[in-house]
Amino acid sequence: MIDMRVDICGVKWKNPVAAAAGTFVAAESGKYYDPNLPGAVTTKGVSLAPWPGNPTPRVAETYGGMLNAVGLENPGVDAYISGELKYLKERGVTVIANVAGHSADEYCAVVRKLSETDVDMLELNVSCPNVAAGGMAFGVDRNAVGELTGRVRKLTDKPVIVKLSPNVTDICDIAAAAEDAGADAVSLINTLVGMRIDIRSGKPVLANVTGGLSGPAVKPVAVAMVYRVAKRVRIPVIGMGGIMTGADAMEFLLAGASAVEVGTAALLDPNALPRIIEELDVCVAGRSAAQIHGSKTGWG
């Protein structure tokens, strides 16, 4: 393989392909690859106290992909700390902590947490509702966005990446608004908001209405939301949405995206990551770093 190592935020990855968060469970990803492959993992979204998730049925299929609204289920800060986190660094594994909260002071407590961690970077989670705002999803305000960034920024020396939600009618300006508010990076898209509803019952599939639409069907818009932010903002831009292949994740850094991030086709195959590190490795070779990040030549 050729030499794939990048830069993200002063963070060094051997590979610009990172696990996405809520789809890699060291105890239970491990067993199929090596967790020190990726370039980095993204662990499932964790909060100041545990959160027990939506109710079941939560998870569903529809053509082209996945939705989930499984609720950002997990232990605990406490709980992750001295599980998960412990499991990877102790294996060399560079680790993204994706951060969730009901309020801006919940997130800066799980921050102050983390800070005192090995935890490499800190993503920050803004899809989650803010119940100051009446449970408006912290992602489609900018002005909430810059605030939230802001008061983090503050409580930590880690880099700080945002992820930003697509149901919002200017990603760019949110996108803006992170990086004003002191944010290393952005990472997008988070999933897009879907529905089925079951004909016979004439009920919805998902108990909670409405999930999370990830994998191939979102492809197209994510790698047009990554191209428009990649031109915008000057920090590093991390891509996903429906990334199944090694040529599914160049799309991404030609877009202008730095780095990308692997999430339904992992819960599809669990050797999903090793294999599109590999075939990435194929599109890769051969190419400058200035052909592979079109954006940033201006192209479009």
Contents of the next structure:
Amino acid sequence: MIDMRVDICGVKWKNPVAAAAGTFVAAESGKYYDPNLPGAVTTKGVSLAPWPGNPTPRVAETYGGMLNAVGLENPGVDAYISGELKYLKERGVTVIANVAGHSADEYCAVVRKLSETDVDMLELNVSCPNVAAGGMAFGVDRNAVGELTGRVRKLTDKPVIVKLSPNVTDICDIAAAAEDAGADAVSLINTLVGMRIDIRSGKPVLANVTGGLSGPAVKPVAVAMVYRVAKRVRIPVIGMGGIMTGADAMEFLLAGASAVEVGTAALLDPNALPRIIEELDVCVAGRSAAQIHGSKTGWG
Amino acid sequence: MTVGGLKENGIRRAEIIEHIPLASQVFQLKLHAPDVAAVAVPGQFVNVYLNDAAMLLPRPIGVADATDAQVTLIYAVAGRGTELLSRYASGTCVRLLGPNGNGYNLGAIGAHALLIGGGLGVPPLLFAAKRIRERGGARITAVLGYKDEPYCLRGMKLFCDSVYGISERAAPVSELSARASGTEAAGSEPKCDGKTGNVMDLLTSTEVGEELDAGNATVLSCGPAPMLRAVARWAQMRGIRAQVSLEERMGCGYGACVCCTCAVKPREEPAGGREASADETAGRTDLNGGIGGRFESEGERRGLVRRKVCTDGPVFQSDEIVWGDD
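Could you present the same protein in the form predicted together with the partner chain, rather than the form predicted alone shown above?
Every component of the complex follows; first up is the chain already shown.
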């Protein structure tokens, strides 16, 4: 095993692979692998009050991917702090808390509470396509992203990652707005808005009508966006979108990502993260840091 | 645990031993899966992954039998994925994860086990019937409903004291009902009664009513949601405990994606109750905490307590569930 340690905004990860939000649950994922194995784990989006999520069905299969419209069902930040977060920190896991809200005030209230905990990093979810207010409504507006990031920046010393939506005209503008407002890193991409219709019933498959598309089908879109954003901003870029193998993760690093998050692959195989870390180990063997982070050394 | 913290309970490969049609669009799949067969209990399911990179999600299928290193699954073709699965021949390997979820609590069954199944809810009850028979001590009545052709009736007759079947259309009900007692059950031919209808028609019939030992009965049920709701109501009116196995569209099938949750009633806190430890609460989608543990209204409170069908279920006590039109 070669040394794959990375420093993301001052937080040491033992390797550049993290679990993505909404695909890791300590009590369940931990049955399959040690949560200390990934560089970090991002916990499911957490809001101030408990959210019940969307009606079911919340999931549908697509060619090489899946749609989900869970709608950020979560027990609220207080239950999160005394449950999931406590459990993971007692085991020494590097934890990124994914933060959700219906309004800027709600995001800020969650950040305030999390700032008083030993959580390692915060990821502002301004990109969930499955909630009526908040989420992507912020992430598609560069002013809203800038204002929210700026407010959060003043509230906390924790590193702040802004998770970006691909459902925008130019993701680079949004990334730059986050950087200018003080974000320590950006992560991308959240899911692409998608929809399936059951031709027998003539109705949408998802109760929420639309959902977020993820999985290997979105990977080329994600790699291109990571490549463009990494050229635009100076802060670290955390890449994600359809990573199924170590070679996929390597593509993101070559596109300019400092680290990656793995989501859908873990839903399809509970042991995907340990496998991808092992495979990435083989991919990076013999390469220098400059060779690994290709776009930083300049293509195109 | 192996080196590196990878646990040895993930996806494994399983060879198809036998794959036969049971009825129109309904198939029985026997897999060589010793690890799964050794531990599976009735009511649990396995994730079956297709050998196709375009169809990534697992198909969760209830266990219909587990014996001698073999796991039997019975499923219907419901879309492209199960259609592809139905074409896999013996000798093909598929990937499996499981067994998943919590099965029926057979230890809670009294003197009379009443198995109520609808369609693809029947196969898991076949496994339950077998295990209840092996445990002994309970009379077993099966009440089974089908849309068209019946399946699993022969197996049910092996393990149950009485088997009642009914179909909504196509197959004449005269072919379905097999009523016998004791050892005669195994060999007896189905008895004609010439009706069509659904499970609730059978359940409220005079014959089933005469057999029912309400004071000592436990219902185990599996089938479509409207049927389960009706069964739950029927059982509640008679003061009978019912364990129901819910069906919901799943993503991962192991509790990570939170796609398959259902609303449940909040549990009453025991007087002087202790606080759950972080180990117990970590990762649970119990939304009962709230801010300061209180909600504005009972409706809000009920809507906010959710459980995952895949890992907290699929079997629940029927009185835990907040049914659609409650």
